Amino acid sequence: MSAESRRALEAIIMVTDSPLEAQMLAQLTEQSLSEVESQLAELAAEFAEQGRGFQLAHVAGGWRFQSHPDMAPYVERFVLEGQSAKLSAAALETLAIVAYKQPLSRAQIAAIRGVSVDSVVRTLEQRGYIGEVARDPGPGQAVLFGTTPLFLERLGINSLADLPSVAEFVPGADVVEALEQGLRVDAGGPVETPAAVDDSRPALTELLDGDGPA
């Protein structure tokens, strides 16, 4: 690549508030798209040898610079500690419900939820990280709420096929007869305790707590 496109894509980059796609990089430069793809896989790849600490991501679809995961606690230190309100454990759970079953309504999202959803979703709204995707075609016309490419972008991934599977999170056969076992109530006896489960893994809204790599 030449110095002078190297630069180039380097800027435009930099003072970017979110992903670029090649697409719109290979516009601004005057080169093809193939030409542009290859340098922002060399220079991804010459920022991660040099051991730097922020890198060359490619996220919801663009390309952006932020910091190295290596270094997020300095990171947190300076922009997260006191200075963002984290999402609440409702908010949380909204958003993975939103993130995994979409597109659906508010009525969809509470009767999930099993409670009114209106203010969580205005927050989510608020932060950007869903929003109006469709329209329900039967009656009322019902808003149907979707994740933003900003949600892909706090998360660093390129699409929703990049989240974890449900499947990962659910508790396997075993697990739920013990849990079974342990509520159940034998007549004259003492309630079973259940087996001990394995929590070692993350819950779901763990992924998407905080806002994702600065």
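Please give the other form, namely the form predicted in complex with another copy of the chain, since only the form predicted alone has been shown so far.
Shown below: the chain alone.
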């Protein structure tokens, strides 16, 4: 494999916070999918052979660096003794998006973050900070996520209305598009607030104005 593309793959995967699909990596390094896939496999084998404390792993449909399972006792100790017991930047951002834009689907979160969010969403769900609050009325009936009472409790607030306003902040065009995309595909017409959604949650139509919870 070319040294340049190998180095590029290592660099990109090192700095992204969720697994990256091979397709995306192929695009970023301007190579074919099959070239990238064989490079990634070769690279993963190389790190394994060198007996590194980390692995290049294929998880959740993407590639990422992660600690080697053999080293779990050290990482566990780090979690318990160190200051590491907190959400990653990626997880915190995902949680913030759900808090301000709920209810929204996994696909909408992924479109806003620009990366796959499956593992992060799973973590947040497991910890009880977000949960299913409705089903998309459209054909796919996608799960729509929202924050839970536990989330409010841990932040020490009574309702979503207590979140600091982001009204003066204008999100990027890609964010607005990601949310619109969900609407067009799912409903195709004027959207009504899904019946099951708590009234305190802003409707999607409100969200398109770019505001946070009223």
